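Form predicted on its own, single chain, as structure tokens, below.
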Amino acid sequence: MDSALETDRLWEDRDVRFDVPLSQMKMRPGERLIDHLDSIEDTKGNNGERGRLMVTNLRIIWHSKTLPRINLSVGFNSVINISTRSAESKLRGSTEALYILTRCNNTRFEFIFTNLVPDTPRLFTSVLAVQRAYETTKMYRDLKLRGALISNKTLRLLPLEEVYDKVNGVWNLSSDQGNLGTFYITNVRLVWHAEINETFNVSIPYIQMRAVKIRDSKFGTALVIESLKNAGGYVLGFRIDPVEKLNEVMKEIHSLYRVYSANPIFGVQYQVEDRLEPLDQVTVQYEEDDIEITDDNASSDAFVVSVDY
């Protein structure tokens, strides 16, 4: 039985993109607008241009007010460093600005944003606070091997996480003998750990799953989970007996994946004090650009199981 998941690859938090079409400025499922500021200058790239800056739980979006086709999308995962220093703005002169250093596809980009409203630290506080919240919630979004996932044979739950099922007697097929362990199926991810060594484990968020299949292996019928290329391109194999139970687990994973995909939980929580306007009131409408953006080719690594295709 095959089942390739209908995955909308999460790029918003990982990429740096310039002059994107309207479709890529819209919030993806699970993305939330946290703050917006209406008088922000892109001092390095568009000095003298007044624009709007939006902070979501995944990225920073800036666009020119006079020509919204001029815009930026800066994912928080690409950020290397955030600092404040003096900058020369055509609209404000010498003033304190927000410097953001990023890296995407082995290329570094620096952005300088200046708040044109004097005597307000909101630009700095919002971006810095959301970046910190993003960095501390990567378990919601990243595949993790051999992490601090288990304590006393119990899953360490994330703040917004709920366990829907615990399945004992699950063999991980990473060695010639296999390793007996336990599945935790939650609303965010699938976690497996070995019974005799809790540090031998894997956490697979639904957002990083490419396919869930049942395949023949040298161990017999196996549940095979493939991760996306940007998550390492891993092939993870598990055996559950009897086969009827294996089919039940796969159906449960698919069901929870569909629920998750409709409204993903990315884990980033932050709320500014001021009340925000609805997103449609702060997003400028403009014609769709015919732009093609090619994904980078991440390296693949068969991590767990050898299966017969």
Given for the second form:
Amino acid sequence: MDSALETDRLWEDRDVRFDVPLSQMKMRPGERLIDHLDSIEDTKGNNGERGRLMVTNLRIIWHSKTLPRINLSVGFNSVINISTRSAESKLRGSTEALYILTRCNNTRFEFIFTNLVPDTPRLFTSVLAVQRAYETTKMYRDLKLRGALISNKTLRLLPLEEVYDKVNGVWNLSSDQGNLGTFYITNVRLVWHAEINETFNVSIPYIQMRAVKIRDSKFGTALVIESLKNAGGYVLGFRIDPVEKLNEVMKEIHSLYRVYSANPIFGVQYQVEDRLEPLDQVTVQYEEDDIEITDDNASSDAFVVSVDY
Amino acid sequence: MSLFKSREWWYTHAGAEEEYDTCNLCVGNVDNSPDKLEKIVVGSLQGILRIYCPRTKGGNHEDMLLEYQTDSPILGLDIGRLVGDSGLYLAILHPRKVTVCSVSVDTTTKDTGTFYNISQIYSHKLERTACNMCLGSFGSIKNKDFICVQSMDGMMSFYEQDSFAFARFLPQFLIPGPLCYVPSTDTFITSSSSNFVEAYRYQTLAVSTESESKDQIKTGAGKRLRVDWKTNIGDNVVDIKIFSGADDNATTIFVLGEHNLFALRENGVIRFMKKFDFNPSCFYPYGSLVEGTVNMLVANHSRTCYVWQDTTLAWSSSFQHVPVNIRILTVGSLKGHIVTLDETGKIYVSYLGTDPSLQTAAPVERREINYDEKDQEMAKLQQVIRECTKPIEHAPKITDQPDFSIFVEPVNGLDVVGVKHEESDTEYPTVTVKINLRCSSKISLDKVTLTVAPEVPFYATQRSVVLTNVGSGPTSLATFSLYNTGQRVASDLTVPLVAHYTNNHSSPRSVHNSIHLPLQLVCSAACPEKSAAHKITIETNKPAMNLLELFSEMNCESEGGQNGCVAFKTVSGEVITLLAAKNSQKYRIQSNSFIALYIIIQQFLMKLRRHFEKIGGTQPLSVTFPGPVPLQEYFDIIDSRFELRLRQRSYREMLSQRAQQFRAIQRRLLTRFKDKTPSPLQNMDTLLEGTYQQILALADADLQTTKALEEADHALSTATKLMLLLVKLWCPNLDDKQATVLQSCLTPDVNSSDDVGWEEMVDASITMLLRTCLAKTTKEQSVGAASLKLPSDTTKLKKHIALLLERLNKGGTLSLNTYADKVSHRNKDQIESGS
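For comparison with the form predicted on its own, please write out the form predicted together with its partner chain.
Complete assembly follows, chain above in first position.
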């Protein structure tokens, strides 16, 4: 189980990668293609190169049309700032461009994308809207300590979240005597908070879990959850009495984790408006006119009447 | 735009979709931790309070100590000694509430120290919507901080820890400005909407007893306060901050405007000001190492951070964002981190450094320019341009070298069978001339037209011959048959010959040559005559020649010619006798026809010269004419021609008169005939008939005169040629050049068809010569030029010719240069005599 979890590490939204293989260009489970735009130029790195920009719920992918191995994958988590400014493009001259400032592993990258189709703000609207949606849904993907998770003794649910189980009497084993608290098991994450202090809490999305196992500790048999390295690399121990209940909780978390892994919920919700249908779908085929005009002017001469008169 | 970037040390994003304002950040050891670590406290307008403790570079999940959702928006945050003990507490300003909280490590997790409690110590409900607040030890109280809240409508409420003290309305209030407390003077500093910075003493505020009752506060009926001082800064105030140096006396009030920064003393006097060329967003004063100065961090909307030491710019670097608040943070032992918060909740902890970013994006590949290649291309293009702009030569160059030359084979004697007259069956003397075309270059011409233009009495059987494929084949040959009809005495034995063709460049060309006819064609040997009307004697410096030998081709012996005497008979019948003196070196040419003399004299002189050239000798042949010039004969010819001209003119006048008369009669007759009532013709028809006959007669006469005039023209032309020849022999000084001048004046080119007649023309020319180069007196020079009109008689002309010849004989020179010399010389004389 350890290894299975490790390989599936989520990198798509964290990293900025260049010239990735085709396998990494594909959508990972739970990743959705939100918009794709042809005729986009990577004005900074590949000026003069026409390419395609794809916006998913996790990242922005750009690849060259002529050489698909020239590509970029920019995760939304690495984005610091997105702005629109004027840039100099070889294909279009001075034009409004999308500036994306990112930071990955303490290195900053700036990307400039230009839409080669004039007067179409779709590039800006799509990227900005998805980035905003990503920013506001960090709770789906990030481990959080001491967050404002609980209000009025209940969990503040995320929009797509459903609580599957609430387990009372869960001891957090971070301190010597332990803290009694409550588990909330949802379809997105696992939340624990102390009974006596609501700010004493932790929220671990399944995507950030490295291992879930049952281990012996000085407090006896305990549920151990390890988080990924970039999520702090925490080892959290919980004790639930009796052991049967612990196993039950363990099983539940495990099965939910598997479901989640197959179809992760990243929380980015979107609604596509006014998407233009492809040209071949809206093209109305020209039909040959098969109507035949028959001419039967038996006595249709208008002058006949007047002459007879 | 700054060259340097502020180096990011720690970063977090405090919540998406949240907003932050200028008062929503404070820095301090809010949890009273023993390690004295400074925490960053931010509270958003969405009511979420967060406390961060940056510990390591980059930041991780544990740096957030606390996240707490409050029930209303957070307008301001500050840290102070707000509870009785000396610990620090957090004051949170909400629109209708100000809360003082303690932040502490959760005791239950003390050993791990990772979880924090926030608990409310006390809270005050606000009657009026709050704008901002400030903390301070109001009334110079020790080790305690009180809270002052400014409401949106200008009420200052004072809270002495958990109890409400009092509230006062600020006078002339419109919009709340930033609020600040100066401990050294116990004064509140704010700004009014009229761009004044105002100061109110706490004591003044406190002792205003009028608004003691709560009702009055509610209704806003507070007494007007007196301002301690106010200063006009003429700018909208963004923020006010105070800075106290090491000695508390030197407190400076810094006011950040939208375009300026003011530093005021405690009493409101401006210490200095600084004008900005940017829009500042926030600032923070801090202590300087240089005594007496204050450093300031000023951030602007162009993402730049400036460090000013009083009014001197010390440093500038760019930021990642536009901060709304800027602070200085000490992390552990490391001082001077810059904390910036922007309106979206991004918090940066950065420092002013210059470490270079090692990883830079690779520059876009550019193709290297091959300069040699470019130079070549440039040269090539310029060549093309030059060729295009070159002026096109429409006309090909005319080469001096003609494409071919014409060779005329010398004619030896007359043809055996001559050309015959159409009617009389008389045989004319005829010669056949062979003409060769020799191409000088290897070209071929499609078509060459050879044309001869013989003058009367010579005629050609065929005036032009067309030769094809000249140059490509063997030598092209053409023959012309020329014959003499004997209509008049020939004056010239040369016949011009012209070849026309179109060369390879399609431009028309012509080549000229001339045919020299033999003397046999003009005359034949005859029996010498002893007497003649006209005689001309020529002297030479050589012994007399054997004439038979000289004219060997004429075969004079057969007609009784001797060594010293030969005679020729022209085709038209004139006999010219040529005599050579036996003892002297003289020759005599005599004939009854004056004009017939010319051709013989000319041919004789030519042969003579050629002969002596062939012999050679120490002394060249010189031929002289002793005179007198046969002027009388010449004048007779002029007169007879002039008479003909006059006659022709009178005939033409008469003809025009008669024609006019004829038309008048016709008109009259026509009206008669048209008339409906016929009237007698009154012999008009006879008159018409008579006039008609007259016209016919006149026309005939004119025709005859014209023919006669043509003959006279020829005679005059020949006579003139003879005269020119003789004058040249007669006048010793006349060289070839002068002879040309003379010939152009006394022209042998006589043509009666011209409007201007020969007489007028020659007279004008001679008058000109006499007036200029041949003039003897100044009076002669002033003679007016003759008009080109038909003169009434030829007296004047004859006189002028005689005068000309006389002067020439006496050594006159026909040169306009000498004339010019003369004129200048004379002018000089005049000047000298005048002076």
